[in-house]
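Just the one chain here, laid out as structure tokens, in the form predicted on its own.
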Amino acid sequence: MQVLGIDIGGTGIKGAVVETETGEIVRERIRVDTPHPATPEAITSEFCRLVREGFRWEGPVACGFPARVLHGVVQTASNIDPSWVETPVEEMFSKALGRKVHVANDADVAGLAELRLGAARGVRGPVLFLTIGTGIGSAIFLDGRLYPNTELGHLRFHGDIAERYCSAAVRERLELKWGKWGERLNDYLAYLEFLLAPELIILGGGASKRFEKYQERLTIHTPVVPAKTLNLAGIIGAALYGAEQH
């Protein structure tokens, strides 16, 4: 089965048609710029364009967007608008493009691609997976069971939250070198080790390009590694929950 996968972050926008047995890209990956502000009008005109203009796309189509969502109801709204919150996205996007649209919370559907084809595959016990981007999101599973929704980059950190402490933005907005901030990351994940005692970590998003430029600073128990569908993950992950629905 193909499905566009469209990845929503509070920096880009990105898609992909997926097929969903193997992983694979089957038509090139299309990323366009976030709209400021990320309103609902916004980024629901951004989305329909990048599906009928883009890609011309007349298939199945599923999203991973940026907030905690609760039967195709936005819950949280960290890196958009706050007009987001109690908006029924699945539905506004849905009749927006004119077929059902798909929406879950981006780094539940990003990990389920590393769940299905990647370091967690086959993993049993506790697996936390992370998307270091804009934010932090993040995903639990267990034994290969997605605990949904979870909030794990707005744990309060060093008198804040997580992600503004150590996500890839951070990094950016300092100007840290990549040992710098692998530390301040190699400190968050300690907290999380210690919280949920998870058998592996896995990291995704921007940062999980870069792994190789501070793995050495990241020295918790745990192991610890970077997503094998990279940057990827989101959208094949999305593409996969959009079968998955079917």
Given for the second form:
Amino acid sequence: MQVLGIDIGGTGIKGAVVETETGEIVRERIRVDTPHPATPEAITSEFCRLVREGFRWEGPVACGFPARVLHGVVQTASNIDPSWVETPVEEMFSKALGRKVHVANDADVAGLAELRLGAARGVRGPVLFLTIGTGIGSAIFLDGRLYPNTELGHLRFHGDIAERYCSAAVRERLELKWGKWGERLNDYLAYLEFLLAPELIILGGGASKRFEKYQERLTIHTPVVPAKTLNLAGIIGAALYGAEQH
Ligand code: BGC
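The form predicted together with ligand BGC is what I want next, because the block you gave corresponds to the form predicted on its own; please supply it.
Below is the whole assembly, all chains and molecules, this chain first.
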């Protein structure tokens, strides 16, 4: 089936129509800036504009959203406006678009893309997927099943939370060289390795495209690989998630 997958991020909103059997992009990716302030009204209207005017799409739509989303309701707001907390995002998007839209945490759906079609496919035991962009999102899979909404980017780390120590946005803001940033990331991954003892760690988000720039700084024991679907994991995963809700 074909689903329009939309990845809502702290910086950009990206979408593409995806053939969910194969993960193939059948209608090209479109990106618009996330409105600021990123309020529920502003994001909902940008979302509808992208579906109706950008894609002129009448088929199924599903979204990854950068917050904890429980039963369609937003629980946290880190890189989006605080007024999102307790907003029923699924209902809001569905009403505005006039048909059902499925919404889940962006890292959970991106991880799903890697589970079905990428580096986590067929891996037994615990697998940790991280998406590294404006924030850090996490998804944990055990023998192919998701433990949702884990938010490991918000673990206390070096006196703050982890995503404020080693997200891609931090690398840019502090103008860190890839190697220096890789050391920070390794530090955080070592902590996650200690907590979870995963079989494999998969990195998604913008930083996954530049993996070779910091790979040698990742010295933990657990194998670390970039997402096979690279930074398209969020879009492809949203579409797969939508298809699985039907
Ligand atoms: C949010 C997560 C999200 C991650 C990546 C974090 O700030 O709390 O829910 O998965 O950013 O977008």
